[in-house]
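In the form predicted on its own, a lone chain appears below as structure tokens.
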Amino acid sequence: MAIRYNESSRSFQLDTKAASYVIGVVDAEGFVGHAYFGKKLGEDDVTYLMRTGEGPYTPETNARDRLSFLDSFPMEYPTGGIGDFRESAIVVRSSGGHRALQLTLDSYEIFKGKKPLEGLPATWGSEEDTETLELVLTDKVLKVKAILSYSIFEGIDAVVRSVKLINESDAPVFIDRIMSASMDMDNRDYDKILLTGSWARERRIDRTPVNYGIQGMSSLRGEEGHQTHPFMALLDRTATEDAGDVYGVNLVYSGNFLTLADRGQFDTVRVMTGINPEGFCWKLNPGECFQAPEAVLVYSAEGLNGMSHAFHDLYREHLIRGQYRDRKRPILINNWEATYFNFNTEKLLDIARQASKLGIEMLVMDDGWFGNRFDDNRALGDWFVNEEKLPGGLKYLVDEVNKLGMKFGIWVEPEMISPDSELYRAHPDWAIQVPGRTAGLARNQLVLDMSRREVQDHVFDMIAGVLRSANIEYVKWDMNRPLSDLGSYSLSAERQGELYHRYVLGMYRLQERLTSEFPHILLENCSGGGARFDAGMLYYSPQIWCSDDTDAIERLAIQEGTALIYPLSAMGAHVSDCPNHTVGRTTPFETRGYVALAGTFGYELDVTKIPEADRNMIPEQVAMYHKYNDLVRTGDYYRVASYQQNHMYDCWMVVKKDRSEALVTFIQVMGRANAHSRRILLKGLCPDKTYRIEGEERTYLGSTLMQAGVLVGNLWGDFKGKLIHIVEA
């Protein structure tokens, strides 16, 4: 890990474990260009890759073709309005209404460690394992300054970027667009991977060629949503899980985003990610600064698995925080699919009594415990206990659960308000809505204006009062609808375009307060399932509910797409009831356990009503979780086979960092008639080490298991699974 400046070539080189990122400065004006990102280089000068030695050259030597230069030079952070007709990373409007910005290098600084981003989630590191480059770019006409920040981390092939804009003029400017990162590359017949979906079908992998023009993903829902995700990968057309160049881009943000690839006339590709400019406009007064969210750029020469390892390691080691970052999470049982709104103290205690006997460690009380909440049409915002459902109050229930040796958790939805609530009747102006228009409802609820400090403080005080009233050790924070009808009663007309981003900042502030004042609480984020499963939320909660679709077979695709970027330790996954409440499918209880093991592991059912054979299997699953979770939570994850692609079976494995242990999960989705066993080639083992498969006498070299493979016999029936535990002999 090193960052260095070469004065003779006017270039900056950032070296990670196996990759190099090179930035060059050209022309007397100081244009900053992107030269290289790929396999690790030596000390040779590669700024020739910016092609300034060929036409149209630079303005310094060919002023008559300045526009041709601006429209072809591989800009490190392209600006709008001056002649680069490709997608702009930043557009700033002056008080006179002009949109022209030219940012050129003014100074730089290289230092150990990394600065936090004010009000935003961000990766972090120490002076021992992190190094940062800051490039200070200025526009001498507008007198605005942009600080481009680049951080690298010991042992991880990622470059983390962010941008801060400072207005040093004596007049306001308006930011119409500010992306977090941009990178110009030669197109090498790339494919792109996006994650698509819908509610209960989140993060499905979609691989297609990079075509001419603009393509990508975006959201205007106030979150990334179930439908899209702030991620893109560019990869060689022939790249596989284990070989080929892959570039991954992920935004550390939980609001509206835009991630795109723009393939242009000279077969270059401009990749960028940041806040979605649609509906966004930020007034920046003199002396003020605007901090854009952080973006993560990953390079892998070892295919998609190598990309995933870089993202997983970065997020586990330099993004997730708190007491549970490196700890095994308690096995919980959630009452939502068991009871929905129809529960009381005694029903919850019945579930807890049975669950405690089986080894389950926490009871989570979901929606319906507060206000006049007997269905989802009322009471959001009234965060006080419904004693009709919970006679004796919350403390009595929690104390009784604790007496069983179990922890207690609770569900909240702090960002929402029901029109039928005491809070709305007292403060109708606290809801986001456009005056004079009928606001659209979703799940019969509106969204609180989290851009307002008084709203944040009121909500926090209510929730904190509940948390202080009893021994609550887990919070599930939900958000069940997108933002619409964007209007804030507290913002002036020229600042209404700030509402989307101010909302996200307010939500972040609330979660920061919660995790700071209640550090012992395990926070799990959720948004109608997986609509807010993003890197920004991982900064506040070490796990996120992956999807409301808990069917084991559906989860194969959902969890595969999620694990493309995020570590298994972050994926909320439960064994749920059958027939499954989303798709009506019945799968074996054993298989449901195998699939949930690839996440945080828990239960979403009425343990008092399930078949006795299933109930009797729970202690075995609890033991399975405790045996393998350290490996699953901290090891390297490999995709071995994809049910999305072969439509027959799924297989993944997790390998301990020192290569001494591995766990293979095989799920046979469809049974086959008159077929031989499947040959599965394992991954990630040490070729020269000797291994033993648990339950077998003989041993194998790692090279044998990876190149010759293992045979998995046909399992009788559909939806069957098998674990293969491998240990060093």
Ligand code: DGJ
Second form
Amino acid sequence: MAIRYNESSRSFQLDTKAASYVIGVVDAEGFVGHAYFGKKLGEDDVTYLMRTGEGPYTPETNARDRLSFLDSFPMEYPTGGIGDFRESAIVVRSSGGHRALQLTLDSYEIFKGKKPLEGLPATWGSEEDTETLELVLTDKVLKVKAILSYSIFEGIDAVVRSVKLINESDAPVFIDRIMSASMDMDNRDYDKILLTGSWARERRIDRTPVNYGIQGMSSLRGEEGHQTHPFMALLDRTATEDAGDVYGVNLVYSGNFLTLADRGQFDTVRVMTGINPEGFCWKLNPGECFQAPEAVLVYSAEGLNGMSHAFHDLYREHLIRGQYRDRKRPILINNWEATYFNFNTEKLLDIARQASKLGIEMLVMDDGWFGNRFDDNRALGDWFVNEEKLPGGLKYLVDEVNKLGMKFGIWVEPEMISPDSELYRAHPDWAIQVPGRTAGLARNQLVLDMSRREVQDHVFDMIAGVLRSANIEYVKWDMNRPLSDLGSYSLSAERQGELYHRYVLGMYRLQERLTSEFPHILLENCSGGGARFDAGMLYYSPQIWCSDDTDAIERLAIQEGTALIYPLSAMGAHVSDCPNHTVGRTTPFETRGYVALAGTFGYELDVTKIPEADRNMIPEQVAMYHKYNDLVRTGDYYRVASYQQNHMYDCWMVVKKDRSEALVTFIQVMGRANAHSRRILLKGLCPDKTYRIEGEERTYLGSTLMQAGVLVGNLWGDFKGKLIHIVEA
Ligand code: DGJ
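Starting from the form predicted on its own above, please write out the structure of the form predicted together with the named molecule.
Let's see the whole complex now, leading with the same chain.
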């Protein structure tokens, strides 16, 4: 890992483990261009790739053709209004109303380590394992400065970027658009992968060619949403799971985003990601700065699995924080699908008594414990215990649960307010709404104006009071509706365009307070299932609820799409009861366990009511979790076969970093008549090592397991699963 500046070629080269990223500076004015991102280079100068010498377009030799230059130059951070007619990364409006910005290099700095991003989640690193390049670009007319920051990490093929804009003039400017990263790539007939979906169908993989024009994904929901995701992969059309060039782009942000690719007239592709400019406008007063969120760019020469490894390693080692980052999480049982709103202390204790005997380690009390919350039409914001449901209060319940040897966790939804709540009756202006209009309800609730300090502080004090009132060791932070009817009673007219982003900053501030004042609490984020499973939230919580769909078969696709970017250690996954509450499907209890094992693992059912045979299987599943979770949490994950593609079966594996152990999970979705065994080629093992498959006498070379494979016998029935445990002999 190294960053160096080459004086003679006027270029910066960032070398990671196996990749290089090259930035060039051209012409007397100092335009900053993107020269290369790909397989690691030697010392050679590759700035010729910026093609500044082609045609009469060189600004130095023919200033009249500045527009031709700007129209094709691979700009590192393209600006709007001066003649680059492709998508702009940044558009700044002067106080005179003009939108023109020309950013050229002023200075640079290379240093060890990495600075935090004020108020925003971001990757972090030490002076030993992280290096940063900062390019300072200025517009000499507007007197604004942009600091482009690039960091690289030991052993990981990723470049993380961010942008900070500083107004050094004596008049305000307005930021209409500020992307976190932009990259101009030569087109090599790329495909793109986007993650699409809906509630209970999050993050489905969608691979299509990169066509001419603008394509991509965005959100205007105030969060990433179930439907869209701030991610795009660009990959060689021939790239597979294990071979070929893949570029992954992901935004460390939890609000409105835009991620796009723009294939243009010279067959180059401009890819960018950042805050969605729609609904965004930020007034920057003299002397103020604006920090845009961080974007992660990953390169893999080893197909999609290589891309996933880079994201997983980066997020596990340089994004997730807190005491649970590297620890096995307690096996929890959550009462949502067990009782919904219909519970009381006795019911919860019944569940806990039974669960504790089976080896389950924590009871999580979900929605419905506070205020007048007997259904989902009321009481959000009233964060005090409903004594009718919980006589004796929280302390009594938690103490009783603790006496059983179990931890206790609680559900909250801090960002919301029900019109039917004491909070709304006291502070109707705390809800986001447009004056004079009736704000649209979703799940009968409104959203609190988290841009306001007094709202943040009130919510924090209420929730902190609850957390201090008993021995609470886990919090599930939910968010069950998107933002709409954007209006804040506290922002001036010219600042209403800041509300979406200020909301996210307020929510981040609350999460930061919660995690720093209650460092012992395990935080799990959630949003109506998986609408906020993003890198921003991972900075605050080491795990996120993946989807409200707990059906083992639906989860194959949801978890496959999620694991394209995020480590298995972060994926909230539970065994639930059947028929499944979302799709009505009945699957074997055993299979539900195998699928949940690929995530955080827990239960979401009424353990006092499930079939006895299922209940009897829980101690075995608990033992399975304890046996494999270290491997699942820390190993390299490989997609082996996808049910989404073959419509028959699914298979993935996790390999220990030192290649001494692996766990293969095979799920036969559809049974097949008269079928022979399936031959599965394993991945990621050491070819020369000798391995044993647990339960077999003989040994195999790693090369045999990967090239000849293993045979998995036909399992009788649908939705059957099998684990194959491989250890070095
Ligand atoms: C949505 C979550 O995803 C569920 O798990 C549950 O907590 C409900 N909200 C409660 O309202």
